[in-house]
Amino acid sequence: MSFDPQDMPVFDAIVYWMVVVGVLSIIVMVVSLLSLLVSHRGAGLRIFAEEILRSLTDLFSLSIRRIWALSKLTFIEAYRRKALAVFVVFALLFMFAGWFMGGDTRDMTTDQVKVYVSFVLRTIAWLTLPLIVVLSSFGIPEEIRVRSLHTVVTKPARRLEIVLGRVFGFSMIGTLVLLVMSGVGYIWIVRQVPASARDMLVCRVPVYGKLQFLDRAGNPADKGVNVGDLWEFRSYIEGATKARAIWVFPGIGERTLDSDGNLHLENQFLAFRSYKGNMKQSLLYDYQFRNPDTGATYTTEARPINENRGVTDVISRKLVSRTDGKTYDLIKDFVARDGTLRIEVSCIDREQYLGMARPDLFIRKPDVSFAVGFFKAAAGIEIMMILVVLLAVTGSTFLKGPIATVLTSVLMILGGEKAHAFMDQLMIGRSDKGGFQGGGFFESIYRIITHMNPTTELPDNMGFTIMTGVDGLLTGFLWLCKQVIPRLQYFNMSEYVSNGFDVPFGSTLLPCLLILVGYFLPCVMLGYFALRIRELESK
């Protein structure tokens, strides 16, 4: 499996958010005013004002202690509802689990490694997302049917410090679960794994570059060749021409390189013969460090490839030219003065062709410790568990338990990769095949009723334009109401660490703590209206 990660643009990401909480924000308000001048004709105006006003005072009234006292209050009552019975379910799953696994551990391969590592990580997600959920959204509207809640809001506590204090409290409750299991799970791992396989129980570091190609002439291309893959994740360079992979490493100095001074490249190339050969044989190739300052060169000696598995090859600092004896220092001689190392790759073997992508080759900086790699990992669960939280505390605040339950649960199953992915192509009203679908709503029942083929232009007049207006004015309102669904792919970082990677800050918990933030304030306001308009007498 191949990663790709990518940094998350934080300055983008705060302006989009900024634009769309922005207009949420004045729809909701627009909407509010209209409701009271409605209902209350001249003293509308007055009524919003003063709610404004209000709302403003208990925001900066807010009181430390009395959220901290709620939210102590809350993890009390989450513990005698038997939260924690979650662990006896914990418990028996990793008593038998070793039973259902599978295979010899004495003698444990990579892929068992990776299938332990997962099993824990998404057990750990899947007992306690379920668990907390529940818990938050039955957590208001349960106090409100016993009336526990009267007792609270009698005493000199807000609104907003009683939504603060229930999202702290389940926050904490899930918490410690969390912590227990994730710590239960990282020694079972350590214990099932066999002192012969802990070498694999590693976290590697890489760094990623830029890719680009040259084609059979030596010429600056886009892409390699195709070869009739129907993934063109990866391009093909041909053998035995001048056809390269050039990569472009960023930020290479002696940091890089190991307690030895050697450089450690990890390739996961593939091959395509063109004619059987040799089927023992593996296809051979090379690396050439260019330095585009000075112009020097070396390359190293043929190497092959193994598709199953990839291959770490060593780098020695000292490099010793095999034509003129010349020996080079890596870091000094072939570092650009930008800090960029380039390295191209070539198929050596003729009429055959090796594939690559761009996170087919990184450099692996010294590994860190697994357990480092495994608790970020359950970090991630942890931001994940709070936004989910947030969620169905802001539910229940205007829905019953069941109800809260079920539209947290959906949130969550809209979060999925696979989910946003479909709305985008809603939006855009194209499928993966890049076919025009025949536009917005109104469009798409003129050309049913006509009987027009979906890749049919439309006439070109002013009903029309104006039809097609009406539809993108829809589709933004839709585009609107997608920004209120999570994107939860940020969080599943098991997969980083069950095929022995680090989980990377910048396009992992960079991105969760952001979408944690930005949901964080207008769930909170959402919550805090909603429970001061709500009849708390209402059953």
Given for the second form:
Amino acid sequence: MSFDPQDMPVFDAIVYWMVVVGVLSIIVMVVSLLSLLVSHRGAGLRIFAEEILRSLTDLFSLSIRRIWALSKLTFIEAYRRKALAVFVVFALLFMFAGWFMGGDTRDMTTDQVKVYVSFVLRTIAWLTLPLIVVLSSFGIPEEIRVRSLHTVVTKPARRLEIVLGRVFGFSMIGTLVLLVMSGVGYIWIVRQVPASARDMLVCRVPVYGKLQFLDRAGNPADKGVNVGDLWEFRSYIEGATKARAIWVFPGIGERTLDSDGNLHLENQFLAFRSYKGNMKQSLLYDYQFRNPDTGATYTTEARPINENRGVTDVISRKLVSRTDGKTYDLIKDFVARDGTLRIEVSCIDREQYLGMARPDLFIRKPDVSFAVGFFKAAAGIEIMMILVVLLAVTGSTFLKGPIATVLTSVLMILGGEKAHAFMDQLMIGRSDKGGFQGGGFFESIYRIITHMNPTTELPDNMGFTIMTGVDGLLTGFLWLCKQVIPRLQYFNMSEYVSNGFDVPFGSTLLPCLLILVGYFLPCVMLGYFALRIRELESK
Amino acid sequence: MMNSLTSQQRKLAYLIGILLLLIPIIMLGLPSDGTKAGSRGKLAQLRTEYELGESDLGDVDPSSAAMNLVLLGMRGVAVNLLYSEFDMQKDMKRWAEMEATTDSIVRLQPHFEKVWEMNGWNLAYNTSAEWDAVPDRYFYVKKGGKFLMRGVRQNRKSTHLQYHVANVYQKKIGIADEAKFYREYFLHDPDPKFKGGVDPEFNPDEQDNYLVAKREFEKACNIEDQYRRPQHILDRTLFRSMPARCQFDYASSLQKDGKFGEVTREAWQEALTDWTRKYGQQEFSIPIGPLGTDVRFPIRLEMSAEDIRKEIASPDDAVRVAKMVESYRKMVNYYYWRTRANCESESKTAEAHRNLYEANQFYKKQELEKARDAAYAGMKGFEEILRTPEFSDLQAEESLVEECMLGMMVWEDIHRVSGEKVPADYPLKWLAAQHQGNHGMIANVQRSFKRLFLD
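Now show me the form predicted in complex with its partner chain; what you just gave was the form predicted on its own.
Up next: the whole complex, starting with the chain shown before.
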């Protein structure tokens, strides 16, 4: 597996969110107050207090009935704008997709299934998201242009309700599109995969552990050996030495076993040979179960790896030692008091290496239906779509349609994993800590113009001190902007499903929901204030 | 001035401007009428002149052409993005995805030969080596080979690509560490879908890999001749020797596999014919004039001093040509291969090889008496052959000397095991003494000796 699902630290995330939202709110309040004091002098404070009071009144007198009515209107309006014409493109794609992607159906491989699943999920996301961005960005500006918003604002409907009605209405039409597309997509996948290969359409439910290493002398180490791979995701343990990869799996009990009482351990270790050796024989590994409380150990027989495809080892609950004939119970004898199971993996072949990363060994709980994982991934797209609606509607309260579209699209692009990694590197600013070489904005311009090597120290004088100081300020501003840009890496759940895994709640769905909730309050409030101060007569 | 015109006049002016600009565009872009002379548009004429039309270059891939058209001028940008994806997928060992990206890249650049070459190499050499199981490695060697073959179909005038196809058959399958397995898989594919037979796409005629390589190298030579597309990989004398070299490899591999009958002798006989009658008679144009001039003369590696004298009037030039012929012969090891083929196509050489091979087999089975007799017969056979002045060059031929030394090692070991003293004098003793200082060779022989117990 080439990805490593990590649970989101929920508490830390909430605290961080509160700090960012709190700081931003204070900045907005202070700036508003100061501008009111400057423009209205003594009356500024009174106006400010009245505005706050009116906002609170609007907030506490929200009417679900009015929001629902506005949502329905938004839905009907989007429908009349032929939003559902997207189904034509969708139908065309799916009618002919099988022509281009159909491999040898008699000999279906997991890679082909992977291509089908990622194609469907990607198509759904790529068709719905742009549609929703355009619809939501043009909604309010268009109403202002044709002056239909005037009739709404003269009714008892509050501006907060208008924003909420828009968000819910566009989300509803998006949900309808998504529901139909994911339903058709699911049927398409199931029909494309021949009956003989249906068992490849599964969702494995993994329990991941924590991984630590012992070096060849048996001392604890952060990592194993690097055998020259550029990607340092996996590290290697040397065969026939004391080097071990140790996994500690939490929450192990009888429920982890299958109905026959067996433990399913799935691995995908890689091989690295320092000499060719016996090429007909794959490298061998074994597992050692060790209870840290009692010191009991049990070592399995040596097993061959199956590189890049993986092996599922079925471990019987009743273990009989081959050396002394003693019988162990996997759960009673090896699960520690804190509910963890410790498994040590060693490489058997001398001077050969086995490569592994944390997700390369997991306990496989009973599989769930493919539909479960697929629709969870579709739910990921749904949450992202609502977030997009939220950002686009907020943007459209103070921008014109095309500009709001561009703003939302840019936020989506910047929200990707690579863009965030790029910004992180910019902010670190020092190559020895994983950042970019060559300093900040002005420093890098200076270095380019003067052909100065990025590793050369800058001259030590006042001018350069000011320059690096200004760069620091700009980087600080970038940091602030970065906090506002959503992290969309969690929303891509297709990789789980296409690789045959269930979508884990803690490391994907939960962060997505939290991100949505986190953006909801600030976006709606920003939209509300923007709509209140917007001059509706100005088209 | 435009401002003084009415709207209608302005529109008319724009229309005339458009029409005027259209004329050169139409003139340039007129389609070909199918004949070279009568091609009407300038671009069509140039395309015909330099044979740059899609169908001139190779098979037309409609999806590739459509993709390039849709991307307008942005295919370079798209390819760059694809290459960065490709690199990431390669580093992360996501082979299936990397293959899909490779496919997209070649669809965007179907006539960029280096792209085919690099990606074919990547699949056959780099990706295959990343897998542990030999059948998996072979699968990617095949992928690389098939990929290069696809490249040739789309660039049928590419001598380079055709050379690289042949290289996969000859070097990757024949010389890799896993060659023993690869050569076996070439005839009995490990993929269950071929039910123990060949992969028809990779080995349609069910032949030995060296014979397929020979055929593919011959195709490369034909492309060079037919389309006048010189290659820049090897010196031309070396490049043109490849088909014959494959025949040598084939004959040697038959011996290694323990086949010493008429088939092997005929293979050597054919190798001799290929080397002396076909390759030896090919003409290579070499410069013979003083530096800075371009006076050239066609030489043949099989040409005698008398031939040179007959063909060149000036004695100075004749001497210069004779020297050049000699230096080219040395470069391609011409004499050695001629001698070797001559020698190996004799039945007594085949018999000596068979004896040494059988000695190893008996030794493995611990049938020591039979092994000793066979080894001695082989040593005696080679003593006679290598003492013949005609074949004395072979005394320095490493693989043959290693074979003889292994035979001697088996023979001596049997004496030791049986508690007998090794005789003071025995056939080929002088050969061992001659190579005593060649530690690399001795290490090889010792390794092969150990392997007799392991295999």
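Predicted, not measured: the structure shown is a model, and the values here were computed from it. Throughout, rigid core stands for the largest set of C-alpha atoms superposing within 1.5 Å between the two forms. Positions refer to the first chain, counted from 1.
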| query | finding |
| --- | --- |
| Rigid-core frame, C-alpha of F477, shift of 2 angstroms or more between the two forms | yes |
| M462: Cα shift of 2 Å or greater between the two forms (core-aligned) | yes |
| Threshold 2 Å Cα movement between the two forms for S369, core superposed | no |
